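We begin with a single chain expressed as structure tokens, specifically the form predicted on its own.
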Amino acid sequence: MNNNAIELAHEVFAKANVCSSWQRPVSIGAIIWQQLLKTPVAMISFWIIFTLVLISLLSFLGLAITPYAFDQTSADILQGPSATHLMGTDELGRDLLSRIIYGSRLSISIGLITALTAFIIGTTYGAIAGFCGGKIDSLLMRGVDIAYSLPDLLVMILIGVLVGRGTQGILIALGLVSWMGTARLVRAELLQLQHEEFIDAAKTAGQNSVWIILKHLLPNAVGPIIVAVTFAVPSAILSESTLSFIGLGLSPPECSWGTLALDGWHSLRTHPHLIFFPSLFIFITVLSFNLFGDALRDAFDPKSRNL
């Protein structure tokens, strides 16, 4: 009898623990992560992005993670992939893999900084327009329409001429053409949230506008904003690569995947590995960010959750 009583007590205790775990609140971040874990493509993309960002960070910090120095020349000129040089060498005998790893710090950094710039400018601009409404909203949105009507490539070329070629010019150019989509998205989300009861309660309680935006509106619109920022990174990487490829972006001695692809273009017929591998890294990075962004958008959508 005593053994049965002890077993019964254990069962009751276990059920109580299960019930209490059911009642524990689950954060939205945990729910999103659980959704991503159920999507193999999202997790593969996540780990590819994590690896590329880690490589660029280590390269930016000056740690020796490349087989050779990125500017080290050798007698092995224009060699194809081999055991010594996994991705071959260029016209000066420099190891292409080392140069791609070194170039990742500029390509990835430009993508992340541009996305952060788009987030700051677009969120601020869209929040003001969506919260104020009326004439202010109309005036600010006409400004966005005007900015959208200007060709992005033309704007980036003009800024490059004014500021000069280099990392600073690229960042300014990409930052000025990448925030409009985020601004429109934030404005639309805030206009929708304005009619919620908790916003009316906050206004009735006398909370100021800045506090309402930061405390109540933006946290409830964070999902679409994060997704938009995720898509801004590959767009910026692709834009930088395009500008550098056509000779309007970075210039030597600065090294990015776009400049490497430009160098390889001149030897496309005779030594295709020079353009293939930089282009492959651009393709994998852009595809990974886009696939992860799609999965993140689905995870934030309550209709697609299967919990």
Second form
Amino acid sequence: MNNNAIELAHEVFAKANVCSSWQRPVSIGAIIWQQLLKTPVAMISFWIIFTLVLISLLSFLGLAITPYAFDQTSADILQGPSATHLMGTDELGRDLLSRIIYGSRLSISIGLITALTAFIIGTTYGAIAGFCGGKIDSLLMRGVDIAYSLPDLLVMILIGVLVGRGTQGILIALGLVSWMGTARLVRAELLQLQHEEFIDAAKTAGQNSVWIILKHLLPNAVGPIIVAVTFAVPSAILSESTLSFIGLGLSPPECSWGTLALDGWHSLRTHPHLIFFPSLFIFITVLSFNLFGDALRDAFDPKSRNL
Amino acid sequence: MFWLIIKRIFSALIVLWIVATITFVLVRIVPGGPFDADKNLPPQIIANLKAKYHLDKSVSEQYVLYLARLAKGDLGVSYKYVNRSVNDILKDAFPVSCQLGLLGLVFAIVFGIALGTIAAVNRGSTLDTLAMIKVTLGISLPSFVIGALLIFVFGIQFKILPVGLWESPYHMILPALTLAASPAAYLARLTRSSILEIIQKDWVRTARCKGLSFWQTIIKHVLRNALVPIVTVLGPLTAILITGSFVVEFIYAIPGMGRFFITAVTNRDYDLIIGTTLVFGLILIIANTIVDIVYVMLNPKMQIEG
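Mind pulling up the form predicted in complex with the partner chain next to the form predicted on its own we just looked at?
Now the complete complex, all chains and molecules, led by this one.
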């Protein structure tokens, strides 16, 4: 009688697929990946991002993957796209495609490094605020609120005045501006999780705070954090190219898509291809990261899918 | 309400003082001064110039002098635009930036809300997809690319609109469109999700049942309620518009504050940097205060409590 009841329960659960405790546990990463595999937009943007990152890594090989050296001048100045120069040449006869590939290493690495900085600073800051709560929390978040309401570009330019321009200055300026969204998010997640029973259990068991944050709180907030970090990449790439474009970011001989766009801007009237191609690369990169971020968010949070 | 405004003015003054102090310290502790570019000036002249602008004194003395002048409403002098005070420059530049910003804001609100509404009521249809593609474009294209595209199409190919300077209303169209592109996309996305949430409410069905037409319901009942979250983002939106104005004024050679700010940073024109930053700060404070007041007005619940 008892055995029958258990068997029945097994059957019911198996049919309704409600309980998975008899099945092999599936990791959250695998579930998300399955979800992404089903979304064509996610896969297309993933492979575009993969290719672009690969190109920017391979650009260190120089001539092995670019048709010309990025600073090799020639007599063919300001040519439109042709078979020898797929994207044309600039006013010094340098091949634009080679320069864009060379520029991708700065543009993309600045995006990725900024996202990493945003992740580290934002998570730490948000975790401290969310875990401590009370006065410390309101003090820390007040600071974020004020800094968050300032125009990014204004703050970045002012920080740039202090730390100087060039790659290092840009990274510091972007890093200091980009972490606040992540911090807010982590804090909100942690405040919510604080009242869960398993946190009480961990506290009662005498585990120390850092361990509870790292082992119990953050893993439960991993979805929103990954999504926020994904969105930090395109916004950093946009900021870098915008700063470089208005002449307050990178400057020659450093070369990113933003500086290339600025070069092209000067000859927009006569040779529009010079601004078209760098802009196209910025656009495709930012678009891919945005679409991939959207897909990630939907995968983590089925509720947002319909909105 | 009266005490709220007094409190607001007081806290605004404190914030502005903090902003002034931070910017002041920031521009003074960096190596390189405003007269570095004029390399061939004899040292005596540089010393005289520095004495004239009190740059030979210690930073703390300069700070006291600066605050004393600031209290009188004097933002100082520009080192680069000779004989022009920062007040003078801002007096010319502020209205230009204001016109650009307000026109951009109007474009952003009109296009953003219209696009979001159309997308939401036609949810899942081709129109929705098209609107959302436009939104994604607006978010993923840097504003200088949008500007370059507009200039290329309307200014160079068809030659129907002027592409630079700030002289007639025609000169304002392209810059304002460029400025509005990304906030419009942002607003459209927000409007769409806000409407989709409200359209499912019971009282929307009631309004329809009582005989209101579809668009009457949308405009009178749905949009009005959907506006509340939209009003709250007008603060951040102002920040986006200021950021955008740097690029737009650079591209279209508009003599506004963003452009002066950029050249001031390049020239290390100390007082002009602090002056423009303060005005930007003031604009943000005013925008956020207006948002707070409108928010209370839109939400009767808060009036009773507050």
